[in-house]
Structure formats: C-alpha cells, structure tokens
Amino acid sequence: MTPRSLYAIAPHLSRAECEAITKKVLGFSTADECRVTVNSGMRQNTRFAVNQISTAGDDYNASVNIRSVFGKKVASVSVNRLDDASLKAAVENSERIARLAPDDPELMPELPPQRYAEPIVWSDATASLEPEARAEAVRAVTEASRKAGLVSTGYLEAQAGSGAVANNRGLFAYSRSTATAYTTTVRTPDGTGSGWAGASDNDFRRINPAVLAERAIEKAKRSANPVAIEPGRYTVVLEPTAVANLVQLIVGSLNARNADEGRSFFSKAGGGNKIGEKVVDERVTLISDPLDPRVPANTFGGDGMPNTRVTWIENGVVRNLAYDRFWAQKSGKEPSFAGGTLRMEGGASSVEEMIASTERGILVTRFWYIRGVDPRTILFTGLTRDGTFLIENGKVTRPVKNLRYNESPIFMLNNLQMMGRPERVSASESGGPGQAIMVPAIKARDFNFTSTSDAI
C-alpha cells in the first residue's frame, strides 16, 4: 500500500510513511543539498451563534516542501499530491528555479543528523474527538446561555497532525502533535453586556465547557449597561488572558539580529544587545520549554534544529535572545528558537485579593484588535473587550465602556504590584489554538488608557 492510500484512512502520516516519502524525494534529487519537509493532519471545527451550531467541518491535508540548493542558490517548491510523478515533478521544479535564483550570501549548509528529545505534545483524546463530542461541548454553553436568557456564540477547533524533516546529509526528524481551543462570547439580548471565556490545550480533556459557560455568562450579566469613564493611567487587574495577550508580544521582539543592529527594544545604546541587563520587575521570569507538560511544543524546528528549553528573562534580567543559525555563527553563539511555547512564572495572589487591595482601578478580561506602534519599545495599541469593570475601594462596582490602550508589555512588567498563579489560556485573536502560553493574573499600576470606545 502506498503512502498516499494509507493517508486516506488516517488523519496524519506515520513515521514510516514520512520516511518513505522523504527517501523517495531525496532519491529524485540531483541538487548539492536537498531538504524535504512533510506535514499532514486534520483540523476539526464547530462554530455556533444565537445559541445553536451554525457550521461544522473536518478537513484533512498533506503537503511536501522540497528545498534544493546549488552552491549559494536556493529555491523551494510545495506539492500536496504524494504520488511518484507529482513528487518527482516538484523536485525538478525546485531545482530548475534554484539554478535561476540569485546567490544567498547568508545561506547555511544543511544540518547533519541531530538528537531530539521525545515530544510530549500528542493527545489521543484530542486526535479522536468526534463531531458528537464537539456538539456536546457546544451544548454546554448554548443551553446554559439559553436558560439564562442570554445569547451565545463561539468557536471550537481541534488539530492533530504530524511533521517530518529530512535532508541528504542523513538528518531525519518526526513528531506528532495535537492542539485544541474553545472560546465563547455571551451577550445580553439588548446587546449592552458581553462576556468572554476561553481555553486552549493540547489535551481536550483539560477543557471544561461548563466552566467556560459559567464564566462567560457571569461576565455578560455583570457587564450590561456600562458607563463611560475618563481615559488615563489606571491601576489594572488583568486576568490571565489579558496578560497573555500582551506578554506574548515580547516573543516577537526577541530576535538577536534585530537587537544587535539597533532595531529592537533589546538593542543596547551604543551598540550590542541587552543580554545581562535588567529590563523588568525582578519577579518576572519567561521560559520556553517544549517539554513543559502544561505548555508543550515540538522539539525541532523547520530546518531540523533541536528545540530546547531557553530562559529568556530570569528575575527581570535578559538571559537569552533568539539566534538563527546564520546570526549565531556570526556572533559566536548557539542557535536558539523563540516560539511555540511560553511560560511566565507567577506568585500566590488571587484576582480577588488583587481587587480587594485596589482603591481605584480597572479589571480587564482580555484585549483585542492588538496592533504594533513602536518596535523599539514593544509599544502596542488595542482595546479591552467582553468584560471591563471599575474597581472602587476594593470592590468591583460597575461595568465600564471599553477603552483603547497604548502600552508596552515591558512598561507593564516594570509596574507590577501583585501576581497570581500561572494558568494556560487561549490568547489568539483568531480563536484557534495559537501559541501555547501560560501566565498569571497580575496587578500593575499606571496602565495607559488613551480613549473610550462605544463598541461592546
């Protein structure tokens, strides 16, 4: 049975199937160097609105990317047909284009065989999730919302797949992974109140739809008929999702080359970068660890480079930046990869304790429509959404209209007052699984809100 026909009865390609495909492609290659990347899997989704399922679907796909190199010339071609003729044609096309390409002065040679830790990002429960189980998870929200006289919408997505990388120097890497996310927004019939709840994990069993329903319903009720308050700098209590919305933005600024070339917050005045410098509160530690059981990730990158634990910021001090292979070689550093997973260490305070200790402030459920303003300070703008409340004399007193902010996660993490216990959250604006991220709730001072918004 060919790999193509095997794939027709499985959601993803097995290790043996990927090995067979990569060996075949490498056998067709005449390039100086050739790398083959194979990805396959399924994506399931169920969407609901007005307390009922609106769409549901499962899609399956497999693709092969062939990267051919002649000297310093390189080109890639992708194909999603796995028969011999299609694979051979893709190899020939990549080689033809590569010969026409200009030289890449920063091209790195292919890696020799590597050793990888066994990934822990697979869950049978997620991979075997049936449409009926998704419908039951949706019903937990829609029925509770209907009984409460509210209107629910939401999105549930589950992914299961495999990936492999091989080259003509003998490297081969393979892994399987799963991911799932469930988010819901519940609103009052008059449209003045809106509450959100969401969760993300690689294991669907750790997502509790009933808890999400209760949280979103409670926020929708409490947020009805919000009042406007003056923008300005406020003490904020940010729930974990709101913290993740901002803290994950630091990952995109960790590029060592950008820092060394003066184009980043992590650039040092006069040249170089801020490794070894204190940049945030000493309670802040940020770690990427693909073997963290609560936020696991793949153990190799797209070129086959092993993905290992990296501490980016430790006790407020920058310990590492992300080096691609070229810049690592140029800088005399080890390559390191930022992405896929992030954990922020926390404290022991509860959100209730943070609120009780606040004379006047704002409680934020999450942020939305987040866009960059200044990469040199990691300054972003965006809006609060789906549950924003005024805190007065240690109590949540009333809902407030949403606010636009101009703020940097760096500024925020320098103004820390209290931190909670870390928890995994769904921090993707799209509603999909996104980056695996685990952060605490925090209380911070002087958070900059610049204007109000009538949008709910």
The other form holds:
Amino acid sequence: MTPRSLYAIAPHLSRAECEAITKKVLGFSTADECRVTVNSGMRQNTRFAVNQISTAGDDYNASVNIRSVFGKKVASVSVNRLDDASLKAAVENSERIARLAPDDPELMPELPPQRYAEPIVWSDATASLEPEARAEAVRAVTEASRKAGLVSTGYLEAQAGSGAVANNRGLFAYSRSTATAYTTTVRTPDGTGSGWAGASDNDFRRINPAVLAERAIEKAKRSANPVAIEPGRYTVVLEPTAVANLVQLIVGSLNARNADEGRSFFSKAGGGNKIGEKVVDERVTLISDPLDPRVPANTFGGDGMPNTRVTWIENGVVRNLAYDRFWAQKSGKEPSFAGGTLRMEGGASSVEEMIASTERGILVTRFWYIRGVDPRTILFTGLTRDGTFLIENGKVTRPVKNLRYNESPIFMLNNLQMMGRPERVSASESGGPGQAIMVPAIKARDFNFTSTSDAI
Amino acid sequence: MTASRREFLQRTAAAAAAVGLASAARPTAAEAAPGLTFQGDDSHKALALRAIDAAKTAGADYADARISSARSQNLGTRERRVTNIGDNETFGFGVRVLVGGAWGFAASSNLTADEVVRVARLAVAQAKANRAAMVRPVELAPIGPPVPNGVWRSPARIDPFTVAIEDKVAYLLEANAAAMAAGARFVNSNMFFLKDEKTFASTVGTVTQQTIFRAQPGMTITMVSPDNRDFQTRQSTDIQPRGLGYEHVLDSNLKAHAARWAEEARQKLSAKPVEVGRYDLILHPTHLWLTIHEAIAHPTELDRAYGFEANYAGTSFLAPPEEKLGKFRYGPDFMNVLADRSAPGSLSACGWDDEGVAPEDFYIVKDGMFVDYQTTREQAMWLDWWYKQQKMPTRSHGCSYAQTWADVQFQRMPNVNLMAGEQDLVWEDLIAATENGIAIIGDGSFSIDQQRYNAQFGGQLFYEVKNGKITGMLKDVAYQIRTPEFWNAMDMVGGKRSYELGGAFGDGKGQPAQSNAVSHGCPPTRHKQVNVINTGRTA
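Since the structure above is the form predicted alone, I would like to see how the form predicted together with its partner chain looks, so please show that one next.
Up next: the whole complex, starting with the chain shown before.
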C-alpha cells in the first residue's frame, strides 16, 4: 500500500455533507435561536532534524459546534462525534446549559442569510501533499545541507479542510481552504552559525524548497562566529519576515471596545479612540482583504458575518478599529474584524539599497519569542535569531550576536526610513501557516536593543 | 490556599448538593455518576489492540495506540455579564509505529474497527516514506515488565462536569462584584476544566487507562486612570492551575482575594517608575516558577540538546551532553532540581507516560551540578554512555506526552522543581535580609532566547526593598538575565514551609506546536545584583 492510494485529496466534509449535518442539528434544536458550525479536514506534516525526518503526522478531525439561545441566554457545545445520537445529545447539552445561563444583555440576534464573495483559498496541490511528496520536499533541504557540511532542521505542514456555518434564520455559508508553511533552520556543525528561511502560502506550488535551502544555507555560513556589539539604539534593516513578526502585533490591539474603554494604545487621552489620528509614518497603510490574491482568507467569519476588505491604517492615519456586532451597534459603526489576513503596503527600495544607504546598522532575518511587555504602547520584547549582521559604511561586514529588543511596532513605524516591495512571509512563531501576511522589508532608525544574547 | 478539614467538609457537602441539581436536570445514569473514575468504554482497549495488531501485520516493528475522550469546559465573564459558556468534547485515536528505525504517526476522530486498521496502515506507509531520508535508525530504551491492566487517575475530589453551571457562574460573578465594590473599572474572570480519559496499548504488552483532571480559575482586574492616560492590570497569579477537580476552584476562593487584587491594581497606577540598575531580587514562588520553567526546565530537554527542536523551540546552552553532564555548575551547592510526575495535584502527574513508561522522580541538578536531562525511550539511548558511567540503568524518565489524540507524542517536560533549602526561611526572612532590592510577586511578561541564555521577565507586583523593609511599590520593572550567572547569583532560598507549586497549561514546543501542562514547585529565592530595566515608554 502506498501513501498516494490512501487519499488523493485530503478528506474533508463536502458542502452537501455540511448542509446535511447543519440541517439535522437545526432539526434537533428546540432553542429560540441556534447556530451550527462545522469544521473538518486533515493536517499533514513532516518534521526533520539533523538532516533526517524525525516525525511526521497525518490527522483527520471533524467537529460540530452548536450554539443555543433562549431569550438572552446562550451557551455553546462542540463535539467531534457526528452520529445522530451524539449530535442530538450535544444539542440537548447546549440547550440545558443555555437555560441555566444568566441573561446576556449584549447578545446579538443571529444574522439573516448573507451574500459572500467566492473565496480563493483552496489549492489541490496543497490538499494532496501526501507523505512521499513531503519527504521529497524535505530531501531538497537535507541533501543540500549535508552536501554543504551543515545540519538542517525543519517543518513542513499542509492543512486542507472545510468550514460551514448555518443558523435557524436560514443563513448558510461553506468554504474549503488550504494553507501550508515550510520553514527550515540550518546550523553549522560546531553550533556557531544558524540560518533560517521560510515561506507560507495557500498553494504549495508557490513554495520552492530548493530556494529555501539555498537561503538558509547561505545565512548559516555567513552567520558563523558572530561578534558581540553593545546594545543600544540602532538603525535596522529588517527583512520582510522580521517586519511581519512585529507589524502583526498591531492587529491584536485593534479592538475598538478596549480602545473606547481606555485600555489600549488606541485609547485617546480624555476618552474615545484614535480613529482619524495619525499614529505612524504617512507611508504606512495596513489592510485586511480576504480577496487579495497573494494573502487571501475565507470570506465569512465564525458567526456568518461576511469578511470584507478593511483598511486599518491609511497613510499613517487610523481609519478603522475592530468592532464586534454589539459594540458596532452601540457605537453607530459597521462591524469589522481582521479576518486572518494582513497586508502592509510598501515602497520601491531593495534590501541592497537599504544596506547601501546605511552607515552603521543591523540587518535582521527574523525575531523570536515575542511577548507583550506594555499594552499601553504595544511594547513587546523578543530577540533576533538565525541571521543577524552588522552593516558598516553601506556593506554587511560581519555577523553579530543576537540582541534582545524592547520596542513597539508603533515606534518602529514612526521611525521608518525606507520600504521595499511587499512579500508574503511565514511569520508565525511556531512555523505553522498562521495568518496570511504580506509586508515589505523596511529600514528604520533608533530601534531599541536592550541586551545581547549568547544564543546561536 | 490549603483548606482546613472543616472547610473541606462544607465544600464537599455543597458540591454534593450541586451534583444533585445537575443530575435532576440531566437524568441519565452515566452523567449522574460522580465521574471520578474511568468511564471510557472497555471497547477502547479492544480497538487499541486491534490498531497495534494491524500495524504489526503491515510491517511495524513497534506500535502504540492512544484513544482519548477529552471533555473541556470554559466559562468567561466580565463585570456583571457572562461572556462565554462553552463545552467541548473531542474524541479520537492516534497510532504511532516504528518501521526499520523510522517513525510514522496517523490519527483520526472516527473510532471504528475499520478506521483503526486504515489509520494504522497509513502510519506504517508514512514511516516507510520517512525511511527514505533516514540517517540513524531509532532505537528504544528497555522498558520494565508490561502492565496489562494499568489504571490511574488524578486525585480530584469533585468532577467539575458534575457541578451545576449556575454555581460556577455565581462563583465568578460574585468574585467580579467583590472586585468592583473595591473600585475595579474592569474585571474579567474565567474557569477552565479538563477531563481526559486515555486508553493506551503498545506492542510491549502494556495497556493502561488513565483519567486526567485539570482545573484553573482566574481573573484579571484592570484600573484606568481618570484621564485615560494610564491603565494597569492585576492578574490572579496567587492562584495557579492544578491537576485537580472543582475543589481547586472552591479552595482558590477568588472572591476572598478580589478586593486586595483590585487595590493592588490601583496602587500600580501611582507606583514609582523603577530606576534602571542592578538590584538584589527576591522572587516569590508565584513568579519564580516561570523563571524555572524557562531557564532550567527547557534547556534540560534532551531533544533540544541534540538539535531536534532547532527550527522552533530551539537548542540548548547545555550541549553537547558530553561536555555538560556532571561538569556544568548550574548554581550554588544548595541548589537541587528534582523532576517528578508524581506530586499530587500537579499538572504533569500521571501513572504512565504516553509511551507506557511509569515515570520516576529524578535529579536534574544535584548539589549545584547538572546531572541529567529529561528523556523518552528513544532519547534515553543517546545517554547510554552516561548512565553506564553512573552505574544507572538506561531507561526513559517517562517524559513522553502528546497534547491530544491527534498529536504525536514526544519529549515534554515533567514537573521540574527547585527544592527547598535546609534552613526554615520564608518570604519575609528574605526581605528582612536584603539591603537594596526589589521583591517580585506573580508572573508577568516573559521571553527567552532559543538556547535559553538571555531571558527577560516582568511580574505582577514589584516592591522596593530598603534595609530589610518594603518601602513602596514600583512599576515598569523587568529583569534581564544570562541563565548561568542568574542561578549562580542565587544566595538565599526558602525552606520547606515556603515551597509552593506554580504552573501553566500552555507550555509550547514541537511542530506542529503542542501545549503541555506542567507544574513547578519552588520556595522564594534571592539573586544578587540582577540587571533591571524600565519598560515604560510614552506613546
């Protein structure tokens, strides 16, 4: 038996199957309102370390979430046994718990049927990435690393599945989606150098393992035997992955309610929020657009809301914050959310031009272990990793030891000097597909490094 | 946080009444049962055995199967409102196989006689594909005699799923009310429960059934300055998660603490910004557990030392093992670090790990010296030379774990604990002995590099200590360390009386990333001349 014969396309529930399940659940429901969400699919992955495959995994799951409402009382239950008896028991359980819940004064009624754009998030190539094809993609990195006398570690994941949401007001939405990420860290055998490369996409055909191998190998070699430099404020040239590591943190602070309540960077002194205020350099524009062909996302959210294009920051000015339906109604706004995609507009400079224009600075491949320090300023700490270099007189001169920063993407985008063309990157900490994100490389001044690290 | 016997009796009586209410609303026999013992269908054993038989027939040299039925519950509130009540059940199985020295793993939520065979064959086919890129075949360390009918459960007294929802809601809203009565502007509170019934079978002949409970109540109180220019939070880090049932919620009594936490959040608004510099730090167990987690527990994971986690969690400064074991001084002579999966109510406690090994307590640091890593059966073989040298058997320490049925098991940390000192010192004694320092309570912001050298930690509360006394509250404090210097700068440690368990559900490692739940016990400690920075900036 070969892996290929086991599944040509990763199994997931079809539109017809989701319709049947949601219809059945809604039929069991005795609640005033009921919403059913169905998610199913495969996660297929292969890991490698020390130039060989260490573990791999193929797992299939299908789950149903049932949200029942009586008056203003609500509760939800999810199960992954889809037989009639299990679904019926889950409906009853959600109704039993909902009846015991206190009234929720902020409860919003279920949405009526909506119109959705056709999503562009499915790829057969990603959905059929079986173990042998993954092993082949792994060998493109391990063999090149072995030939270069280096040690490679990495991870390739491909997700393929479907999602559906339905309610007793007749709303129904269904879509299939795929996502994949391939990341590798190549180290010198003596442990003095480490280089990273990664890519994330919906379509595996746009990821080239040989190119990733080449980039990580080159960085591993160039980063060997780094020297320590004094921490302090430096001009930085950040590759797109490093930019995404920081810019995506802004998304987590976009909640309008937190801003209005005075507990966010986007709170305005004296009350209200910063919509309409300039908060970063005027060249900065941040957009979530599910129909962006390079960073697409599903076209509906968990409650059946259409996921549409939202401009968060335009030419440095805050245009929108994220409003849930309740807060939108209360504030007289349209609901909006950052639906799993983000694009930062760029400029025309190349990384080479940014380096050439820098007298003294630091070139950063990526950041890691990024954790919040102060939500008042979206201040985070973290470290550079897997390719950090000193720029002197317009040239990359030598590798430097990694540095810890305490910095905010807001300050960074105020100190912006140059921008490149946006690229889609893999910016999740764990190397999974994460949210789709596309950003340019940037050059910024006065980036705040607070200590050095001996880690390689 | 420990309840007296009288309190305990009152609480269990209240809970028994709650069970009665829940049963009346939900009158099926299975759901009315207290649920503290394994409820899983005995057919799980048969299906697990069928899966490993199918794997063997397809060519596996070794196979194990895990079937899990896990129920979790989340309740969330803010101020006077319930924001979320969710019940989640996930059910499925995973089969791991070894074929010619290469691993394969496959999992499915569809537990049927046919599907376990299909998935077992998929795992074998995948192992064969993986073999193509193999350099060094996997060998498994010997394991003790098979356990054909092992049964273990967490020492939970009250199954959280038998406690009525309205009691849980009332508990949280009362705690919120207490915080708001003390002036809190915003309060979020929540509860999380897990009950996981796991059946395991391996080709070694071991079959176990375990029931794991976890419980965590928590709250976050936010104060905003009148001009909207500042806000500060206090998280309930005095309360730590446990491998227990609903009794942990009752013992935690959020309501009783809420007014104090609100007051502390208010004090943070007007606290003095810290001056950067070097200070003696006095670290409370509710804070220190996280520093131990990051700067002792993670770097002593053997897979990291060998580079297996280089692409995400990272490697370790404790490498190569030949140069570190028995040679690296972690800290002063009085520093002892013991790993266990046995502490009652701890998050890592179990009868057998996820490859059927009964874990033993073991020293990682003995008398200040680094002496052992955390291992699985595969990894113990890598240290065969060291165990022979130490005249110890080469066996796994029982650190194999998978977060759910859908994830492959691999090396995860057990409870890693800094042991109490011989002198009977407590928190106040450490403060009294300090001339110029900062005392830190509760865990806050945390970040550490991929080899576990450079770390930065915040906290919940920071107090200035001058001449043996707390002289006021500080804010915007974070300390930066280099791990070896930090532990060697430890000059005081509390005694047994001051030892507490901290911990977390979200210990991340592996690709795909998996969460491990782990406790860390420790007394308070003092560390000389640590670098403190001020994290406050103006937007």
